[in-house]
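Quick heads-up: it's one chain on its own, the form predicted alone, in structure tokens.
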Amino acid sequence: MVDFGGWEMPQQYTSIRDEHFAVRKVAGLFDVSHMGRFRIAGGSSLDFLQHLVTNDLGPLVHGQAQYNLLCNEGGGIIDDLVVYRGSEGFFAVVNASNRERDLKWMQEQAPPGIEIEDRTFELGLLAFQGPRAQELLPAEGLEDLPYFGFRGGDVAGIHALISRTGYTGEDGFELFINSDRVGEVWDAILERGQEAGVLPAGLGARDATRLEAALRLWGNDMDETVNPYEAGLGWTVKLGKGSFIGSDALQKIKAEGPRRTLIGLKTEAGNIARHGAAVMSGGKRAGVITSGTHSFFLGYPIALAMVEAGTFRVGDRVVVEVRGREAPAEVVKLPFYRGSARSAASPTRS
């Protein structure tokens, strides 16, 4: 168990390797109740959120979710989040380490009539991720639920909000359940999937799978000093929707082009480049590792690095710092791995 964003979280239940393979081959069950959960309603909550986030919420209808960013006036990323549009307002899931700060910031921006309610402790959140997640989840009628779609339903006979979203690159679901019932759902999912090889999975497997899919982690790959274009998330910025916090700065950054960019690196076995390690080329510092781990599934270490834009192409060789020594690395195409999320019902990035 480790501290993560003020929560006591499992790094692993059995072994990171076994949990990692379960997610990639069958399904793994994560307790992600540490993530912040806000309800936003009242007044013109759509207009309010459109002013806060980079993506365009206008096309969303009830039952659709959208990946999004909160930016400051300079275009730096305050947090990344998923926004859900319900029949009576919106719901947002934010990073655990930013929950209190995000809540305060949203409340400071909110005009009269907007209600922002922190429901983190009322609702548990489970993530059931893997290519067989739909088959093994004890719930019915999910075949037509599209990627980034959600609806109410029963899981093991207990009411939940079921969302086809995740953070592993695989198909799967995130389940919002009243906190006093979440343990029952957890047990039922593991019992249903036991023979198939479903395992509970901790932070180690979660970080490895998200990095293989090149999904960014706030605090590592992005923060308020990094803008969406540098983080490779420019697709979330819809400048045509109208003014929002950071839009003027982002318009300028897009026009001039980002100064930095994230690239993928592959290193040799045993040479894991960790967050903060230097990236060298031609004897000079060329960038910094933002995330790095050993990919048990791919069989070698992988990393994301922030470097000067236009410096490297796929196939180039660089040197990375590993425990005080230099190790060779190769620039590779992102993502490192494409999982079943891409083939889920009606996949879309919106």
Second form
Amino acid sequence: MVDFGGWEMPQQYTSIRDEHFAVRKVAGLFDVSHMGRFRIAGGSSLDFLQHLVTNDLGPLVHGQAQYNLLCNEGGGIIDDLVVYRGSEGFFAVVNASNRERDLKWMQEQAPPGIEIEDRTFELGLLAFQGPRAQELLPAEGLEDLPYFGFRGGDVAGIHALISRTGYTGEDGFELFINSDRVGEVWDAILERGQEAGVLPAGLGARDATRLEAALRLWGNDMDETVNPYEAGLGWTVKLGKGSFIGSDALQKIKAEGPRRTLIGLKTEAGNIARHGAAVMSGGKRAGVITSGTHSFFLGYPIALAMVEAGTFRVGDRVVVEVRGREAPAEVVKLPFYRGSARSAASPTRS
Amino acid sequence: MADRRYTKTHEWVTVDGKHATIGITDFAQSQLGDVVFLELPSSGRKLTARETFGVVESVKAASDLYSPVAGRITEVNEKLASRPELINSDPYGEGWILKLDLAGDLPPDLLDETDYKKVTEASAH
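Instead of the form predicted alone shown above, give the structure for the form predicted in complex with its partner chain, please.
Now the complete complex, all chains and molecules, led by this one.
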């Protein structure tokens, strides 16, 4: 077990390799109950959230979710989150390590009449992810649930909020279930999927699959010193929706063009470039590795690096620091792997 | 195994006359997670006790390997190059790392099973 944002979580249940393959080939079940979950309601909650986040929540109908960013006044990324629009207000799912900070930030910005409630400890959250997730989930009638759509329903006879979202690049579902029943749903999904090869999957498989899909991890690939354009998340910034926190700064950054950019790197077997390692080109430091792992599925190590914008193109050769020595790397296209998810982003992606 | 001895850095060694076999412990492999690569020395190299002789790289982290004993390397487990996962699946058997011809006496600070267990219990959480 490892400490992750204050939660004790398994790196693997059996083997990262097996769990990773289960997610890519069949489906894997993650316990992501550590993620922060807030309910945001009250008269002007739409206006309030529009002021907080970068994406445009306006077009969202009830039962739709959207990938979003919280930025500070300077345009730095406070956190990334998924915002759900329900019939009785909004729901936000944030990173575990940022839960308390995000809650405080939201409360500080909230006008009177807005209720922000931390539901993290009342609701469990499971992620069932993989190309066969829909077929193997013990629930009915999900064929027409669109990517980034959600609805109430029963999973193994227990009430859940079922959302077609995830963090692996595969099709799949995230299930919000009352904490006292979540264990039963966990067991039922594993039992139903056992024969097909469904496995419980830990943090190791989660990190590998999200990195293959080039999904950014807050704290690794971005933080308050990084803006959305540098993180390759400019598509979540809707400057046309009106003023919001950070919009002035982001307007300027967009006009001038970002100074840095995230790129994908591939290295030779055994050369895992870790977070913080240097990226070199022509004998000079050109950037830093933000995330790196060995991809069992692809068969080689992969990494994301934050480098000076406009310096590298796909196919370029660079040098990365591995275990204190220099190792060759190749710039590759992102994502490293495109799974069964129907779209890399929410339906409102422009 | 009664004659297996351990280090605080989670290597093990078995000794048969002048010949020693070394690897990393089951506790070490479980803490590292899936091993993806080993950087190992060549046969013939001489090692002193506690000298770094290689690196084991797992999905989680790269960790140095320390020799529990002094000696000259006679054999490196070639299978690990293509099947590093043997470290995880069979750390005391097929996942052995080096064989050495011992030089001198065994270091006095090697741990027996009981004392090593205390070390792992103290560092596990």
